[in-house]
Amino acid sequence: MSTEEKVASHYTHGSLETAILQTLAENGKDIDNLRLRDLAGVDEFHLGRHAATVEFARDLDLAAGLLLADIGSGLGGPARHFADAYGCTVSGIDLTDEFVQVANSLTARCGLADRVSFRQGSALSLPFESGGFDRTTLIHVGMNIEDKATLFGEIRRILKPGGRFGLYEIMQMREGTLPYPMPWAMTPETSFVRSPAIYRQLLEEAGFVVELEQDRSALAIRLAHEARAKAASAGEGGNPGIRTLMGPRASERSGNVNTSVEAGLLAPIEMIARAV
């Protein structure tokens, strides 16, 4: 089995539309007639979920009617935040099809269509023409891949010159051993965490200058702290959005990235480059 077809896999549930919609319906939402906050704390299994989402789409420049790729754009929840509140048209691919099937659905049910889609493939040999694209977003993809330079090479040829690609990355900050399991991998065998400093390398070899950095690092913690105590306080046992995609492991793996993020070895770190 391939590294990519390894990481379909961990990612893939089975059942995932139907215990998402299972999830809704509890809460009381109309499930035929979703809303965009309707959907909070189901779509974005991100560090920092929603709010990340909006600082770092507020730091792409982002205006109606550009055209945005998401590259593993998992349940699509930031691209249709970038659909919705900015007027762009985004186009997202993720490996895993359940993923990609979800997304589509939830979409659809939110009204928005026609201004999002999303479409199975390999971040490493995109289905995009060359130059195709005004901005391109990477949000918690890295850590599965190991080639880097290629994926990076990829962004740059579907960017339009001048085109700027932000990502959204867990990034390693010192020498040290991972915990695992983690959410996106629960062994190191699919696990390509790398430093700030590689991603500077690998995307100015691939044609970018990085024009903002910023580690998210307060923001992730404040908010899961936050998340621990209101479920506390509820006598909840987590996030229910993350039980669902994470499995009976859910609170094991989200408690090992973030104590390592509390402990200064890993960080949730934005970058946003042009391409040149």
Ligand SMILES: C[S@@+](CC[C@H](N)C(=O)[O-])C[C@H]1O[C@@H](n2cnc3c(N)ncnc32)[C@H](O)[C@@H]1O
Second form
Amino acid sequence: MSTEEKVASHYTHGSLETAILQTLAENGKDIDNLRLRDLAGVDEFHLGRHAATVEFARDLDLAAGLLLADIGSGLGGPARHFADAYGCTVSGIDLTDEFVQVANSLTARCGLADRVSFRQGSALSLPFESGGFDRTTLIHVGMNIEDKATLFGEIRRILKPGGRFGLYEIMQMREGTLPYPMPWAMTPETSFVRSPAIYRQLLEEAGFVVELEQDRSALAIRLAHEARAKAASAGEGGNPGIRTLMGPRASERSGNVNTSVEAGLLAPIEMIARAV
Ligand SMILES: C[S@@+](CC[C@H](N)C(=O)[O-])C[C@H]1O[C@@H](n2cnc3c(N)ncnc32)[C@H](O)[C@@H]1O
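Now that you have shown the form predicted on its own, what about the form predicted together with the ligand?
Next comes the full complex, this chain leading.
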């Protein structure tokens, strides 16, 4: 099995749409008339969840009519936010077929299918023409991709000159051994976490100027504490939310990444880079 096949298999659930719709219905949502906010907690798979997406989008200088490609778009929560809050037209691509299908279905249920669509593909060979996009985004995806030089080369290729690439990635902040399983990989075999210095160097070599870099650890830690407190007060019968999405050993995987961020070993880092 190739790394990409292993990664897609890691994220594949098998009956994810049914599980999500059931969770939403149990929480009193009208699944035949879904609103974006009904999906909060189940359609974004990164540290800081929706709050992090909102902050990230503010730094991307988004505007109505801009064409945005979201690489590794998952269930599409960030893509729908860029379209709904800013009026962008968004094309998502993701390796995991089931995520693509569920992303398109949730988008249609929220009435955004005219502006947001998803297709299956690899970030290392993007199914887009050169120079077509004003913005590209990559949110918690690079940890599964070893060849970041090719990844950034592909992202630079599909951007217009002067276009912006926003990335929000988990990076390694100091020497140390990572605990597994992590949310993105059960073992180190499909995990390729790198430092901000390596990201900056590879971005510059691919034809980008890094204009902004921010550490979002404080936000991620605060939200993880809030989520833990909420889960504890709800008890075992509480909203499965993200656990539905994460699959086996969800609590252990969340715990490992949160502990690593709190210890300063890992950090969710945002960078905004301009294509030159
Ligand atoms: C942790 S999830 C993040 C999803 C989404 N960006 C979000 O923030 O909700 C990582 C996603 O990256 C996708 N992915 C990993 N490697 C990829 C690759 N080589 N090409 C395209 N997508 C990839 C996975 O299928 C998965 O959907």
